[in-house]
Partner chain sequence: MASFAGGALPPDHVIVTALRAGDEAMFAALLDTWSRGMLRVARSYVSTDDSAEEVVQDTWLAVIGAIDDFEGRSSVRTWVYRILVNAAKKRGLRESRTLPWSALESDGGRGVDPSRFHGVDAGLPGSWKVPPAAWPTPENQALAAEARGIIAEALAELPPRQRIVITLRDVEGCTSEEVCDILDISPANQRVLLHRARSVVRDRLEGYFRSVMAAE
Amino acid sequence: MGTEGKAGSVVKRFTCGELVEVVTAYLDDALDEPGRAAVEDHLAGCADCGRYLDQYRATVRALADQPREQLSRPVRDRLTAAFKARRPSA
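Form predicted alone: give me this chain's structure on its own.
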């Protein structure tokens, strides 16, 4: 399996803090095979990170189940203007 389009390799063994840094890439299947294996190896030996991953997944599911809210036109315009003002000019 190639690694094209995947996030860079992760060190073989890493700390709980380092796992937190790559958990989104892990769930998005954006890690290369060595990185994914390193996450799974860490999870196999760290109950705290296993719970963290379970909570992260539960949070993502809970947020995905929320009904979409429609913003009023004035609010949408203010947000768009704020985002454009923060964007660095090209």
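Quick caveat, the model's predicted, so the values are computed rather than measured. Residue numbers count along the first chain shown, from 1. In this text, rigid core is short for the largest set of C-alphas that superpose within 1.5 Å between two forms. Compared with the form predicted in complex with the partner chain:
- The Cα position of V75 differs by 2 Å or more between the two forms after fitting on the rigid core.
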Second form
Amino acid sequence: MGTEGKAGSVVKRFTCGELVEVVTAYLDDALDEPGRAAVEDHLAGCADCGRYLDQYRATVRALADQPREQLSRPVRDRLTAAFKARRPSA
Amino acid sequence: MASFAGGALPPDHVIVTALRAGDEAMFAALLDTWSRGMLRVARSYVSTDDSAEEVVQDTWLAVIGAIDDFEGRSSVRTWVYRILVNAAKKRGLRESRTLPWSALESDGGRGVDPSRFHGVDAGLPGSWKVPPAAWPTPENQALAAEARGIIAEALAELPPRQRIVITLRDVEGCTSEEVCDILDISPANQRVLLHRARSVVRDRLEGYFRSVMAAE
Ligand SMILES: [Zn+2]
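Here we have the form predicted alone; I need the corresponding form predicted in complex with the partner chain.
Next comes the full complex, this chain leading.
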């Protein structure tokens, strides 16, 4: 596209303090291409932020592990009865 | 009759067909899979656990009544949660609890305390003053259970909108598109709330693991 020569000079560099604020956008693939490249560039040279990102991911995984929680028996029974009472279509 | 114990729910067209045909196992599977997240979200809008459960009950009754009218313009889960959020908002209004969704106010700002990084006068401005310490691998059951409790506490203390977004995204596994549709918020708004909430939860886990390792 004729912009390759400039690519290096326009790529933004993140500090650690800036990088930790874009990790959600990075994980959601919501950064533009230079932004994404800048994150990966920083991570390639910064073990501290690499660890931060790993812990961020571990946190997201752990969040999915919250205890099961159910409706109380009477409410569940009432809903099951209401569903049975509904006349099935087709 | 279908059985989904421990497994993922089938695709939406299967769910809708089964519900319309009166498949009780499918209805039970949805109740068991989605009610947790629905209770958690409802609680952020209303004042008591009992009102939250009533909101969830009313939502399911509305779903039962309207399943023939579902048009498939969103996922079934989004449709159910939108009914829930509307019911919860109405209930919250009656209880004089309203969540302002328009402004970001105190929810904005940074995920990580800026004082953790060197200032502009340092040799490497913006780098970690004290890098994040390694976490123990929670292979240990007791540690994992404690971490789960720490996360539950952190979630309970989040501002409501952050709690709703992180609950939908990370606890219940909704996509960002679903969350935006359910809450009528922009992708950018959703991301700010999610980022702030996740950063706070990570920070709480960090504090907990630091105390565990200091005690060893
Ligand atoms: Zn870094």
